[in-house]
Amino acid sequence: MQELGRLEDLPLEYRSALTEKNLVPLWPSLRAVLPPGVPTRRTQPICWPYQELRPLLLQAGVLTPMEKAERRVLVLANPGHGLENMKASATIYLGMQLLLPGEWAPAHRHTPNAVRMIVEGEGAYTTVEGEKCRMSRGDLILTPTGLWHEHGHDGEEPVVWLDVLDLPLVYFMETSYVTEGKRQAVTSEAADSAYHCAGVLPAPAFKRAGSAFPMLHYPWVNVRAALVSMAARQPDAEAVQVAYVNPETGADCQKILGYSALMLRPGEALNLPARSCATVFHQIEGGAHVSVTAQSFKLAAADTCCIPGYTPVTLRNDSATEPAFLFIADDAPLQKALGLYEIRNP
C-alpha cells in the first residue's frame, strides 16, 4: 500500500497556519482511521468472573446506601477503552447491579436502551411504564429508551443482575441524558403477558397493539424450554440458538443492540465465524470455554466475557452429560441497519 506523507514532513509555519484556522491535513492520519483490511479495535478479549466480583459488589451494598448511589453498580470495563470510559466494547456498556431487600431504586427514564439479565436472587422486580416485571435468574427485562422504570425488592435475599446498555454509542452521539420521576403505579403484571405463548398474539378488535415494545419481560423458564425443545427436535442443527425479538414484528427487540440465548449440547464445540460486531457472552447455566486466537476463558455460571469484532470464536461445553446455556449481546442490529455487518468465513 502506498506510503503517505507524515505531519512532520510539512513546514512548521504551514502546520501552524492550519491550526490557527482549525484545519487538519488528512493524509498523515488517513491509515489510522481507514486501516487496510480490518478495522482498528480497542476492544480486548476479557473475562469478568462472577465469583471474583460478587464479594466486591456485596461490599458496595454495605459501603454505599441506595440514597447515595441511586443505582448500585460495578461497571465491567474493558481496559482497551480505558477503565474511566466504562465500555465493554465501543457500543456496549455492562454493569453488575445489586439490590438489597427492602430497597427501591427510584424511577427515571433515559435515552440509552437497557436490558437486565437476572443473575441471582428472588423477590425483586422492575416496573416499566406501570408494568411490573418480577425477576428470576436468567430472565431478560427490557427498559427501552424513554420509558419510565424503577427497581424494587420485597424479598429476603440480595438480587443481582447484569445491565446491558447502548450507552457508549448514545453518549458518543451527545444524546445521553436522564429524567428523574416519581414512584409508578402498577397497572399490570408481565407474568400475565399473552405474548409468552409462541405463535399467539393478542388481537383486540382484530388489531395488534402497535407498541414499539409490546413485550418487556422474557422469562428464562420459557426461553430455556424453547432451546431444549429445539435441541430435541433438530439434533442436526448447526447451533441451538434463539433470538429475543418483538413478538409482533419478528424484529430484534431493540434497535441498536441484539440479544440471543444459546444452548451448547453436552460435549459440543461450536466454531463461530469472525463477525464485524464485538460480542458479549454471559453464562446462565453450566460452564463453557470461550476461545479466540491467543486466549481462552473458562466460564462458570454468571461469568461474563467480551470478544472484539472480526475475531473467530470457539465455544465448547466441557460437560459430557449436561447442556450449557449462554446469553449473547452484540450490536448486530445497528450494524445491519447501517450496512456495516460482515461475516468472514475462514
Ligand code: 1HN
The other form holds:
Amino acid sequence: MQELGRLEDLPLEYRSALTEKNLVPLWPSLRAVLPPGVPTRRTQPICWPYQELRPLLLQAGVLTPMEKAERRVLVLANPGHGLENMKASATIYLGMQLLLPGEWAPAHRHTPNAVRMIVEGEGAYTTVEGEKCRMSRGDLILTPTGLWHEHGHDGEEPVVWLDVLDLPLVYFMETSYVTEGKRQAVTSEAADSAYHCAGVLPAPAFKRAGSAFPMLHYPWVNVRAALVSMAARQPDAEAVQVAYVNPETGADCQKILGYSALMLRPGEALNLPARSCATVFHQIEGGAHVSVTAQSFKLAAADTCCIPGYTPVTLRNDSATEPAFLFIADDAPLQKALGLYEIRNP
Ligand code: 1HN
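Form predicted together with this ligand structure, per the form predicted alone context:
Full complex below, order starting with the chain above.
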C-alpha cells in the first residue's frame, strides 16, 4: 500500500493557513481512518468478575443513598475506550445496578434503549409503561427508547442486575436525553404471560400488540426450558442458542443491540467465527471459558466479559456434568441495518 505524505512534509505556513480557515488535509490521516483489511478497535478483551465488583457495589449502597444516585450503578468500563467514557465497546454500555429493600429508583424515560439481566436477589421489579415486571435471576426486562420505567423493591435482600444500553452510540449521535416523570400507576401485573409460548398470540390482541415493543419481560424459566429442550431434541445443532425477539414479528427485540442466550452442553466447546460486532458474554449459570487468540477468561456465575469485533472466539464448558448458560449482547442489529455486518470464515 502506497505510503502517503505526512503533516510534517507540509510547510508550516501552509498548515497554519489551513488551520486558520478550519481546513485539514486528508492524506496524512487517511490510513488511520481507513486501515487496510481490519478496522482499528479501541475495545479491549476484558472481564469483570462478579465477586470482585460485588463488595464495591454493596459499599456504594452504604456510601450513597438513592436520593443522591437516582440509579446506583457501577459502570463496567473498557480501559481501551478510557474509563471516563463509560463504554464496554464502541456502542455498548454495561453497568451493575444495586437496589436495596424498600428503595425506589424514580420514573423516567430516555432516548437510549436499555435492557436489564437480573443477577441476584428477589423482590424487586421494574414498572414499564404501567406493566409491573418482577425480577428473578436470569430474567431479561426491556426498557426501550421512550418508554417510562422505574424500579421498586418489596423484598428483603439486595437485588443486583446488569444494565445493557446503546448509550455510547446514542450519545455519540447527540441524541441522548432524559425526561423525568411521576410514579406510574400499575396497570398490569403479569404481562409476561401474554407471550408465554411461541406460535400462539393472545386473541383478542394483547394491549401492546402491534407496538414496536410488545414484549417487555422474558422470564429465565421459559428461556432456559427452551434451551434445554433444544439441546435434548436437536443433538446435532451446532449451537444451542435462542435470540430474544419481538414475538409478533420475529425481528430482534431492539433495533440497535441484539440479545441471545446460549447453552453449552457438559464438555462442549464452540468456535464462533470472527464477526464485525463486539460481543458481551454474561454467565447466567455454570461456568465457561471465553477465549480469543491471546487471552482466555474463565467465567463463573454472574461474571461478564467483552470481546472486540473481528475476533474469533472459542467458548468451552469444562464441566463434565453441568450445562453452562450465557447471556449474549452485541450490536449486530445495528450493523445489519447499516449493511456493515460481516462474518469472516477462517
Ligand atoms: C438508566 O435509565 C438506568 O433506568 C440504568 O435503571 C442505567 C445508564 C445510563 C443512562 C440511563 C435505569 C442507566 C440509565
